[in-house]
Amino acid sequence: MINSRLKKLTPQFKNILKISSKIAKKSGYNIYLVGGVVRDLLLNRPVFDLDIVVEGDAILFVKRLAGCLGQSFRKHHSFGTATLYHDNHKIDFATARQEKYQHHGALPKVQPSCLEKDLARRDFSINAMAISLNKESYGQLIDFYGGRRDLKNGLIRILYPESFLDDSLRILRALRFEQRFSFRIEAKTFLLMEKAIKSGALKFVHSHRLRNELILFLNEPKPYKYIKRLYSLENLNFIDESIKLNKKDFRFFIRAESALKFYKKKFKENNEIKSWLVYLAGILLHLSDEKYLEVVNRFGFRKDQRDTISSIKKNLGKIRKLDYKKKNSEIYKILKNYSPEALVFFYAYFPKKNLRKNIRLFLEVLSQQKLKVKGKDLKKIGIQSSSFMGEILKELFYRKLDKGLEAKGEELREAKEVIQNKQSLKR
């Protein structure tokens, strides 16, 4: 059965592992597939990376492995991990290691091991099984700890205690696997996991960390749900504790999943959209300027995704007036300095029609707009200056705007009437 998935995968991720296998063997190591990918394979799930741990030197095992298939790779010493890059896909390799943690929240000191030791410091059963690529024993499944049972019966469960305290990111692992798969927490687990909660264990975690975390989680496939659960149980208090949620905002959540598929389904080349900073900003928005200013130092967010959210944030009044009749251009002015994050906000946040079909007209239609006159044109009519150049070839545009211009005839003609009233105010 396991082999017959193994068989799914793509020709560059098998020819991966066929490779893989004759080095293991030639060097005397031992190597599995782990982890999330083992777990997509049995639940038929598409696999877009992989995960490999090795009974000995990772890094040596992929420098040889990138020689054998002329690629380059990145290795991280202390932490005894490389990883491969292969026709757009990233296999990660790592030693066989145990954790030990000197407190709770701390990142854990590692030490060379062997995989039984290696899976017992995952984070959920379904998490802790593995494939063989061992000559041997090619495509056997390898379950210490119950995953595929667990899996079978739509389980998310930790391997020990302590496991919540230890690395309290679990928390938002297992709420994130919980809706993913539309599985339940054991019944222990959620125990434990609630009184992690309720001792503040979250806050333990380093804040980029946390963040790291937090985008994974608002980029899965419907966050509302995922958010509507975690602020059942936790009130976001990680973020900041003063965040308060009401049905309005779960509301906006819902509208920001369709706005986000209409963008994405209508501007197929803008695929670099981050749909998490759509709902981090709902999440964020009623944040005074300096818990927001403190909260998104802390987290880390670079530069562009701070100022996508202050946007948000400062300019709501600004976008209210869309739901008034304008004019092409004045739409267009009001709109256009926005990232597309803020746009799609926008859209999601006000159900009111017109303000919405505004901002629709703007992402479909003005936006796409571009004149057909250039420079050289304005150069041909006598018009040297660049600055009176760059004032006729606004006005002209917006002007394309309100009267819908098409042909370059028409914005020619139009430019002169710019031009001559332009030269007539200067007299």
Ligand code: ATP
Second form
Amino acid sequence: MINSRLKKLTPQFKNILKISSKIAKKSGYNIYLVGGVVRDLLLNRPVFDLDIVVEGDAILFVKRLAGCLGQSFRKHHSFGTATLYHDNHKIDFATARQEKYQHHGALPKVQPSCLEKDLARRDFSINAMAISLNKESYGQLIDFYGGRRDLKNGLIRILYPESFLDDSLRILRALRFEQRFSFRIEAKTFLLMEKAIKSGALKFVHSHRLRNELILFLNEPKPYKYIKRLYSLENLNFIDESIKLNKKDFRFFIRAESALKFYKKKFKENNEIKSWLVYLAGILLHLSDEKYLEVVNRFGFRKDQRDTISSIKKNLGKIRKLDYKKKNSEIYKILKNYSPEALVFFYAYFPKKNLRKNIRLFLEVLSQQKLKVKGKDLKKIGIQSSSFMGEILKELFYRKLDKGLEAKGEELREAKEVIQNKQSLKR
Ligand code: ATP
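So the form predicted alone is up there; where is the form predicted together with the named molecule?
Below, the chain from earlier opens the complete complex, with every other chain and molecule after it.
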């Protein structure tokens, strides 16, 4: 069965695996596909990136492989890892290693090792399987910790009792996989997880790792399920203890999903919209300004991301006023400075008919408009000063929105009227 799954990989992936297998044999190394890729292959889910463990020097191995493929690669000496890229996909190679935690939450001491120990340091049994890529056993599943059985039974199970204390990020990962696959967290694992949560273990995880995980889970389909689950277990204390979510917030998370769907469908070319930011803004909405600043700084969110959330928090009152009939130019002036994430947030946050209509009008029509008349056209009719030209173009643009001007001739006629008005006001 695994061989048939391997066959489903892209031809490029298959080719790289075959060549890797040959190079491994020549080098006297063993190599294995490991972790989430194996889980996803067994679940028959699409695979985008590959993770390969090398019993041997991974960097040397990739150097040889890249030479064969005529490709470049990136190496990370301190981690003993190297990455090959092809198209938009990544293939990570790592030297098999074992980890020892001196105390809970500390960075582990790492040393080269064998596959079995490499798999033993992983988070859950379903993520601790490997597939041999070695010539004699190509395609054979290696499952020391009952991962396949747990996968069949839909269970998330840690590999040893202190797992959540050694690396408490695993608490969030467990919940992410539970929600993504609709699995259950195995009973003992769940008790240990609850215990770790109660002891405040998440506080010891580096804030940037927490941020990356937060982004991952808020980018999953249906994040409201995850937020709800996490809130019921941990109250989102790892973000801030003063976060309080109510029914209205949860209704927002549900509406945010359809708002994002609408946006992505309409604006396919702008699919890089950060869904997670919309949800995060919803989570941080009721924090005091002081707490909010502390949280975004601690997590190290980028300036543009912080700006989006701040603009949402500050302007809810202003946006609420959009629930009335307004001139197109007024709608434009109010909405033009917000990021797509903020606009989607407002659309989801206010289930008011007129307000939503206005935001849609802005997204679908007004924000797409461009003047056909340019500065050089105004020069031809005698406008020299660039600041005056700017004033005219701005006013002309608003009139275009309000009057629905289409043809360049119409715009030019309107421009002359704008010039006359402005000049008579100046006199
Ligand atoms: P996803 O489908 O979300 O990418 P993944 O399991 O492939 O899930 P990665 O974060 O890419 O997730 O990790 C790859 C593998 O590394 C995991 O499958 C797991 O074996 C191991 N791993 C990742 N994070 C941890 C962790 N915190 N503790 C132990 N093992 C981990």
